[in-house]
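Encoded as structure tokens, the following chain is the form predicted on its own, with no partner shown.
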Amino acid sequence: MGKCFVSVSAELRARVALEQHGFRTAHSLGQNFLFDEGLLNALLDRAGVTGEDRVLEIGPGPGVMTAQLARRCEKVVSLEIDEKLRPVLETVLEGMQNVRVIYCDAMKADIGRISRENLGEGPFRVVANLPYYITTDVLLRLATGGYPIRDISVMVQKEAAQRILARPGEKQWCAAAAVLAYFGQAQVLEEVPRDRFEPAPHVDSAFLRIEMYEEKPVQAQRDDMMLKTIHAAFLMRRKKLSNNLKAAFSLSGEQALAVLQQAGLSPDIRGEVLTMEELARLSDVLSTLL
């Protein structure tokens, strides 16, 4: 590759790769493509990244923002299902020493392992752009797994932001978040409307931003419990929470209504209407108990 193709943009490069290698994406992997380098760097602001910081990128695609990261941080290391992608992201990437790419599904990776060898045993920051139809487990396994992330943005549809945005009390509140706002508080940084990507997916984006808390506004005594908890209280939404209790804790009807009144609650609420600091008070009970 000579020199004079360095100096072009990331995603010219990109584009000229995925021709040159007759690259198509895959529907059934969610491939969606952002390449306006303006907009990924105006992501990439709002966002906060910076020099000092070191990246877990999950779902590089061709390579445009892992360019505009790399440029931006100390240290990138991106995780890509799709071999497929080897030879564009090879391409996008030449030249750039604090980058590098690994070839694994994320939601089986070694997340601890590979940022502590990559990244240091400090902080790291995640970015990502995911399938939207794994971006809620990939979430949720990124904010239990008890790795030092300082925040997570990520690309997602714009109805599944809505949704972790969601509190007690509103139609969308669910389990998912509920237990991103016991780790986290979440934003939507900038919608992105469905014709900036290419192929343009079916529904409109928004890209979020989930701190995750140093020191948790509500602290259950037990994390592990806590998200029993909240398991067993959306397990039947508009069911009284003693029927959810009965089913996830294997308890007689007598000893989930002991439980309820324990915590301070009625024997006829619904889990989904309880909000974080009574979910932290119903798992410390349980915990006493099992």
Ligand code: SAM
The other form holds:
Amino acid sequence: MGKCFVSVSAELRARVALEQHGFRTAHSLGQNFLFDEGLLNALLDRAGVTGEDRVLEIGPGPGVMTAQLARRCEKVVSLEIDEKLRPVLETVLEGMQNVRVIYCDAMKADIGRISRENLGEGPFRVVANLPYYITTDVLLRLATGGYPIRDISVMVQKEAAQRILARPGEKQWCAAAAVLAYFGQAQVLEEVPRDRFEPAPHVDSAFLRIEMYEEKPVQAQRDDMMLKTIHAAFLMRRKKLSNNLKAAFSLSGEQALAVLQQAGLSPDIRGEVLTMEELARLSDVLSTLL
Ligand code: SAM
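For comparison with the form predicted on its own, provide the form predicted in complex with the named molecule.
Now the complete complex, all chains and molecules, led by this one.
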């Protein structure tokens, strides 16, 4: 039975297994699945996922993408929150020795330990198709965690992609975009219309790649302070940055103005207009004080 299944496409195996196990998708877990192997192959081609790669996959669902990854790469470890997918994934991935699925919440999982134990000490790549409501949090968790991640290829809501790609001064520019821009460079690889998913969500998607910098083009003295500075810059968008600094770092009005002056910034400036270089300069001034 198992051997016979290996020659059958992963899409068919997944569809049959979902049916056999009476699986019903959970809207609350963002279970909009991709079955089209042509599309999934094209997405992985665009992401450049190949032979030597070690991949952390988040949200394998019924495992059609996971099976493609296992065929292409040296090693795959996938994190799936829904235990009900276990029998489906066991069927779809049967006979594939280089893939392991761990049933856990990617937001709580010890990514460092899981990647070390399953993918080794070296750099690894991340592929994810997650519920849209946690995608940004997962991206921030991965980007700021200090893991040896080469890049993250992720399916995001089209609007989220626009926010992530926004630049300083643009309307969409926000704290999450600034944090991701500090650690890496994002580009849209492919737009994916909603009707490619089953069931179809209410929004279109974009497959995005964030290449993590080995050497950041803008480097603050302390990454932790840079993150706090970005958070402060966007704390209250309509307020002046001096007010946000007071609130975020418990500074007096005079101290906040002195910090801005030392960083070469106008006392009236708003946080959302700062460039990455200005944010880093501000972060470095704050590092000397706090
Ligand atoms: N990758 C599959 C595909 O393309 O067909 C499934 C994508 S589906 C949009 C999202 C998957 O993430 C679901 O299987 C869901 O159960 C899983 N998921 C949701 N929240 C999760 C979490 N916090 N940690 C790990 N997996 C999660």
